[in-house]
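Just the one chain here, laid out as structure tokens, in the form predicted alone.
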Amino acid sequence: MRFRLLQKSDGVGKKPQRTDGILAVLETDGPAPSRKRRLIKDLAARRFLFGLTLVPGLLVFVMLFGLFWKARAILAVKPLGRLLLGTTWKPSQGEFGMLAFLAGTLAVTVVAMVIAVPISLLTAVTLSEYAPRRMRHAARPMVDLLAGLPSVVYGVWGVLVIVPFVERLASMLGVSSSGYSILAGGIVLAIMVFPTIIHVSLEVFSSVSKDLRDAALSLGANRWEVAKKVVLRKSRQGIIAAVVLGLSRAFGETMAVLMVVGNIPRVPKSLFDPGYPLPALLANNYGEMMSVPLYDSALMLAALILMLVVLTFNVAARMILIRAERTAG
């Protein structure tokens, strides 16, 4: 077998200029049915690895469509109206309100975001724009190493650190509180999507033009000037991607918050009351549903509405990147 290339010709007697049409032909001397055994193989594996690609999109929508299976018993004889602002939470009298568990995830994620949002952004232009060469290759590492720790050490380590810290604020501002509250919840949490909106500011930071940079310092802007007005506006959209990201990882957290947050029931009205967020509902009881009407059915939809979230949250947050490279492009 051998490889024979073809060049475009502007006409006859003239000879072949090198063009981008350059034509790779297959010369072969086995016999034809040999060929097309080898067609017959290419084929069928494009259209295998094809079927391999379209599994992991077609398991989001397996799992949509099995939630929503599993969920339909209780929408069938109480309104989603009534299911999501309800207060009351009583399976066993048949009471199935979430307002409680999907205030305190807000609560929780909420308090996380105003917290991790600009230590991450200031995080990630320091690296970007003032740090070292040296040193931001040593800190990079380290930010993936807190991406790549346990939840559960998270938790270990805010019911150690953290809830004593909140039990002794709330004491010093005289407010009753053990400690394990909202509060607790969002610093934990917060510190857990630290990673995740550094890792992608600064990639988002890394597209910004160095002769966008040069532009504005050889105009007369210092370092934070370049950053504020430069840096930072050009990547807009990136940082709003990366926020989004954050905020579905904060979403659908489960074991570090569950840890530290109380798992009250409770409309939270404070920062120092305890919470129950819907990844806690879930993680607590569902090994109990089995002996109370219609329980397997609320815990699968409150296992739809935090997969439809995060779902939402991914979706807007890849949109918004590919619009972002779009436009650096």
The other form holds:
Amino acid sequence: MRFRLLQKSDGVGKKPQRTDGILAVLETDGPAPSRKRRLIKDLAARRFLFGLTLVPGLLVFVMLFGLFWKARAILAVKPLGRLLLGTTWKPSQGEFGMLAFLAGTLAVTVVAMVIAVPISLLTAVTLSEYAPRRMRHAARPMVDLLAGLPSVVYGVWGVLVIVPFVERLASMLGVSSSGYSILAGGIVLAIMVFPTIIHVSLEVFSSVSKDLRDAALSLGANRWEVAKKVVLRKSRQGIIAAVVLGLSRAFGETMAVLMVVGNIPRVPKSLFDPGYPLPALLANNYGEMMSVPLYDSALMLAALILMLVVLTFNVAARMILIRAERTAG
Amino acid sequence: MEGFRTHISIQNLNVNHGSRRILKDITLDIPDRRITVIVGPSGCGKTTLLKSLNRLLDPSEGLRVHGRILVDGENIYSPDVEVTHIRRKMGLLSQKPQVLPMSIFDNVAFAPRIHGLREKKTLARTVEHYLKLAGLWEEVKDRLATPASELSVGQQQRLCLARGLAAEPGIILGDEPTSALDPQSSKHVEQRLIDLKSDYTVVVVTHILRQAKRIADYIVFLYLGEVVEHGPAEKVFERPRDPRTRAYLTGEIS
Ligand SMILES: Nc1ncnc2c1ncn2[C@@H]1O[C@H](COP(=O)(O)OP(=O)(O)O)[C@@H](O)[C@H]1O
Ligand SMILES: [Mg+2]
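Instead of the form predicted alone shown above, give the structure for the form predicted together with its partner chain, please.
In what comes next, the whole complex appears, and the chain from above leads the way.
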């Protein structure tokens, strides 16, 4: 079918011909076999590239399925509700209550977002609305660099700076704490989430047109009013997406948090209590899980939950962004 | 200038971008309560001239402004002048209507609110008044709370007019304000501008000569960053002095 079409357009002209989805550049004065070979190559490349783009999507499903497969063993003997809401985690005694880990993850994530969202949004507004052009251009690569730093670097820095800081803060408030705590985890995580939120927000802010800003300025608005009432408002959906993307990073982040959060499987009661987030559980126990029955299955279930949550966040964020782009147009 | 009182006085205005001269030594008086139309081929600096009146030229883009512009006798480029105060004096219509991301009501209430009007009843009356003045009230009075972006483009431009008027300016600036509109809406906006000139000084940029002929009291012909000719509309249209104006009017340069 395709081939016939191509032959039909043989010698038609020098213009690119569009034939059901294939853009074929035809050169009237080339030898026919080479032309044909190029077209076939083009077709093959397309097929191959299309196949490649399927790989990541397929991988996600393979992983989800694999995790589910492994988690089946524990789901067969324990109801999901007991697993998720149980507070006792004693694998050697066959107790796999994960509430402490879920609560730990949730607590650290919430603390991180409470710190990160206002600070990074203000930073993004400052950079996009107030900072001189040159500073904005210098700041962007720096923000992206921060996003690319290995997580263990943040972890080491957290141990050296944040943990002692939290310990001192706790003793000032009359609470006893080693410093390895939900708060320390939240702070380190917040710092890691900044670049994500700042980057996406800057992107969204810069899509607000100069003409729209001018329109508000011409009404006598000052920069802050333009930022608050026009730019932020126009970017609402994009900001939500930025925050959700940040959230999904915070939720899944392992190394840095693991290093500062204390890793004690108890439901945390205060900011200064240690916690034990899900990713840390997985990372810490990978080696020993083989010897205890059902242990590996429980960990796979934890991984499955983690993956599902992060996936949901990501998909939601992308969808919001796509919708924002459509309505912005 | 016969019969005209000056509202805006542009004196030796130069706008540069690096070494490029976008506006060259412009000296021009814009008459009070008349429609002044700036014509000229595209790229000649019409938008830049209009924005310079409103101090919307952004120094961070490398645009440098020299010279003086007196509005009501006050030099708007003097360092101690407050820029929001200057901008408030002029409502701006842009090429594509720029509605703010909020409801119809909030768009019109935008300027009154930021300038301190809080009282609900007064605000509602203000919004109604300016929507009527812009000829939009009848079409939107039942859906003031819907997002402004849901209006048609023509309605949006009139909303922008109402919104600008609500800032209580003395001057209306329009940068090809009908270029994105259908003929019907264009007529509508043109007619509004004509109605408004008894109370406002109107400065409109256009590259449509016929539109200029329809609405202009005073004409400014801008060419390659220079004011080539300016004067009362009928004079410039009937007896252009400069050969370049003549060429432009006959369509030889566009
Ligand atoms: N922000 C800017 N930076 C650099 N050049 C500009 C800028 N604004 C306008 N110009 C230049 O100034 C000239 C006049 O532009 P403009 O005022 O938009 O013309 P018009 O509105 O008459 O089409 C153009 O050549 C344009 O490239
Ligand atoms: Mg223009």
